[in-house]
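Given as structure tokens, the chain that follows is alone and in the form predicted alone.
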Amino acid sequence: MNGNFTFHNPTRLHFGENAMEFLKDELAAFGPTVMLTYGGGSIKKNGIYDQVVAALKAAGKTIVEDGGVMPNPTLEKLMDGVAKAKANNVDLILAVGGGSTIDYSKAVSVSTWCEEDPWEKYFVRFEEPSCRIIPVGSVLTMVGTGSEMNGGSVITNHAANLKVGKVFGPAVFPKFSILNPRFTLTVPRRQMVSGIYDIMSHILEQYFSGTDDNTSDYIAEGLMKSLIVSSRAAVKNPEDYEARSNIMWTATWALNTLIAMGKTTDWEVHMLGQAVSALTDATHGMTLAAVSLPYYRLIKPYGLKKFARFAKNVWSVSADGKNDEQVADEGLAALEAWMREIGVAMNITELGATEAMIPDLVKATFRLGGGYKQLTEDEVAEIFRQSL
């Protein structure tokens, strides 16, 4: 492995069917007022809300409710949450839901006592917090983002046509996360599949960077192979607990910073997908799926050896009698076939994007380094055209 790094992940995880038993003990470490954040209310229908509230009451906590977190949390919602957290001087934010709810809770945690404009500070200048941070805990109900064990937070600003992610340091990571795979069985099929592709994209965007012999790449290949097997089982039978538990665990390790160690990483697919979400409010994982193949086919010549390795080690493509380009092409074809098999979005048209939006999509796309090629504006526009 080339380069130098420090690995530190402070989040404590409780995993399994009995994971909720640890919530009361975790709550004991925090003050009396807890802000309970959640989404559209599905947790009230499936019984998870009642379990969480019972644990909060048993711990003697005062509950401040903050529901209605949308799939792409907005700046307006963030500021509402900040006002509520400040007015109640909350001691802990407990996020119950998927990545959007946890992302939102982190944004509230660093913005409540921030004297500056949080959008400008965190999502424009990408600064670290210099104020009091409200600790966050999570009870995960939908997998995909890995937000339960990282510092990522994504906020949408509709006025600016931007969806921007800020990756905070370990001080903003959830202090604890409760991972009961049973909770994910309540998620609609499309959301499950969207989360599965989000996981795959996280791994790919770290994998397709660098040229050294890196242990992180071997771990990434194992995670991808596990995800492919488990996703097929879960699509066939969404009630398959073993498959869903493996997917949940893979999601966490896909983006808890482990497989980024020693890597430059390439997050351009996320930048492209987030631009689509900013203009359409489409589901995150689906936007990633819709733009991935055109992007990877464009950069393939610049990282050909890694794409050939991906084909051989992840998809078991035979290299006999073939050159690297042929092997790499078969690998991307295998990825495409799997995407169609599990049922993700294959173009941005079905997500509400149009050709007329391409100039705005290009403006909304951050062009990053770290991968095998930094895109030009014309290349970004062409990727969106190929994604229609």
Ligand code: NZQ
Second form
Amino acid sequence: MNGNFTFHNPTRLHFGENAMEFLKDELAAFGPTVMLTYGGGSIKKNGIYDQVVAALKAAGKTIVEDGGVMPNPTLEKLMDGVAKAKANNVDLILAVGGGSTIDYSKAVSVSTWCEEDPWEKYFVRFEEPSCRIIPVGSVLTMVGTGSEMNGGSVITNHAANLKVGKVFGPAVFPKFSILNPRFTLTVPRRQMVSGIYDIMSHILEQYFSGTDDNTSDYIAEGLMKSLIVSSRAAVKNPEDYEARSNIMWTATWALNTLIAMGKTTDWEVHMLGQAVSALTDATHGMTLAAVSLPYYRLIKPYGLKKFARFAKNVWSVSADGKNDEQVADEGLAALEAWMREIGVAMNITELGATEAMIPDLVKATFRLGGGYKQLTEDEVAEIFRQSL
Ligand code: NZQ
Ligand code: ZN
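The form predicted alone done, now the form predicted together with 5,6-dihydroxy-NADP (NZQ):
Now the complete complex, all chains and molecules, led by this one.
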């Protein structure tokens, strides 16, 4: 392990069927006015809203409602939320939902008292906040992003055709998160599967970088193995609590910074996928699935040993009598077979992208350098063509 790092994750987690019991005590640490953020209404149908409101009332809070956070939250919605948080001088933002609601809440938290243009400061210049930060807490209802225990916040700016993620430091991580796997049982199957692939992608983005022997990679392999077992069980029976709870816990550890320690990390699949989302508004995990295989097949020669290790350690591919390239190819074939088995999107056409969009997709794709190869613009275009 060759890197130098500081590891600090300040989010307190309450996990399990009784996790909501801890909400009232968590709320006691904050001031009287709570902005309750949520999405398009699933929490009203499945009863989570009522449980949260009951806890807020029991804790004596004044509730400022802020629903309607859309998947892939927009800059317009962010600015509406900022106005509401400011007008009510809120003390805590309680996000009840998936990654979109939690990401949005973090963005409101650092933008409400920001004297500069938040888009420019955080999502163009990637600066840290220099203003008062409103604390965020979360009740997670959809599994995948890891937003419940990290500083990520992804905002879509349709006017600029961009979807951009800013990774904030620990001051912006949720102060607490309530993780009850039962809350995820009402997530529609396609959304569940999208979240499962998002988790796999997060692990791969960190795994496929570096050439040193690194403990983080062994942890990543364990997380992938658990995810493969539990995803198969959950796809067969979405009501399988054991599988859904394992998936929830895996998602959190896949992106709470632990397995990035000592690594450069790649994140190019996310850059490609975010470009697709920016132009089509497609579901996050599906955009990642649709571009992953063309990307990995292109960079495989530059990280061949790691791709062979992935095949052996994650997919139990036998290396007997084969060279690294054959082993690596079998690993990617196993990944592809699993993707088809769980039912993710296998191309960007089914997500609404067209060949005519490729120049704009290329423009919207940040080309990072932390993985095994920094892509050229032509390679980005080629990956999108192969993903059609
Ligand atoms: O809006 P409602 O009505 O609540 O419905 C949501 C939404 O339609 C529904 N849902 C959530 N919980 C449910 C439920 N439906 C029934 N029962 C429940 N218990 O699921 C749909 C998707 O929700 P969303 O929050 O959009 O999904 P996800 O958690 O995948 O979040 C996606 C966003 O997170 C960003 C993505 O880019 C995207 O904008 N990401 C955030 C990251 C981070 N913070 O680190 C990293 C990720 O790579 C990702 O980029
Ligand atoms: Zn993701």
